[in-house]
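Presented below, as structure tokens, is a lone chain in the form predicted in complex with its partner chain.
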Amino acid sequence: MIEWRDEGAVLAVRTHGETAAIVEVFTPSHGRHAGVVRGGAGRRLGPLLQPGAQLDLRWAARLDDHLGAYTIEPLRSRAALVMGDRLALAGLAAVCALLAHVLPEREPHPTLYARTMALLDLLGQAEVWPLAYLQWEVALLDELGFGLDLSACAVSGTNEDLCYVSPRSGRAVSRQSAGAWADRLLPLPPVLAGQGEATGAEIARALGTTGWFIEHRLVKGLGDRPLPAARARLVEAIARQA
């Protein structure tokens, strides 16, 4: 019997049979990892298995590549705190759906886990959360091998008047270097480079650029499935905040 114990956050839950559930969790040491929770669709455990909930997990299976079963203890519920807050709820749904969508299975990402928990801890703080989410998406791209380099122009090396991002390299391009190619480049709102005012409209524009990389770089290699609608709803909610 193979066993491990870790903590993790619930990303997705599917009912399995009448009372069990297949739960996908994001753990620091085992990455995105699925397992069966007996009684997970029942009255006692069902309410605990909401996206974002932090759990103490014990996983056991006969062989390592088996689905295995979880025994869970609740550590912290997040969904209940944000039910009445439109932006926070959209944020929680988007973070969990995106992680379930793009994270490779059983590959540990402890740094991303820590960043994700820090982001979820900020849920409900509407004045800082959208910017924190944008920075988290940049970190997600970086962690999964598609980091953006926005420090200097890829063509001239200058760090003045950086207005675009190259969709090919993920590097910044200055207005002057872009020239006639500007319409083929992605916008680089100052907020994406850690400058300027973090208004809802600017953050939504920056999320358009990170979203392009998630959709065309990350997801392309994962079977080309469309991005979860939860992310689009979050971007819309952030834009509306402006």
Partner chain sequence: MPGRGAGMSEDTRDIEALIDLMARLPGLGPRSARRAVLHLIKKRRQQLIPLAETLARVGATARECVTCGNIGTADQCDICRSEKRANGQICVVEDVADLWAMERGQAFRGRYHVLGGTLSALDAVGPEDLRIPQLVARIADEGVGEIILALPATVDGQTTAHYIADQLPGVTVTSLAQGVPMGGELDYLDDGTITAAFKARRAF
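I have the form predicted in complex with its partner chain already, so could you send the form predicted alone?
Coming up is the bare chain, nothing alongside it.
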């Protein structure tokens, strides 16, 4: 019998048989990892298995490549943070769906885990959360090998008037260097480079650029699967923010 103990945040839940549930969690030491929770569809455990909830987990299986089973204890529920808050609810759904979509199975990412928990702890704080989410997407790309380099122009080396991002290299390009190629480049809103006003509209524009890299670089190798619709709903909600 193989066993381990870790903490983790619930990403997705689906029923399994009459009373059990298959739960997908994001853990610091075991990455995105699924397992069966017996009674997970019941009245006692079902309410604990909400997206974003942090759990103390014990996983056991006969062999390492088996699905295995979890026993769980609650550590933190985030239901109160999203209750009646459409932006927070959209944000929680987007984070969980995106992680379930792009994270390699059973590959640890402790730094990303810590950053994700910090982001989820900000849910309900509408004045800071959209910018924190944008920064989280940038960190997600970096963690999974597709980081953006927005420090200087890829062509001239200047750090002035950076207006574009090369879809090929993920590096910044200045207005002057872009020239006739500007329409083939992605926008670089100042907020994406840590400058300018963090309005909802500007953050949504920046998420258009990070979303391109998530869809065309990160997700491309995972098969013909579109980005989760939950992310698009979040971007629309952020765009409506003042």
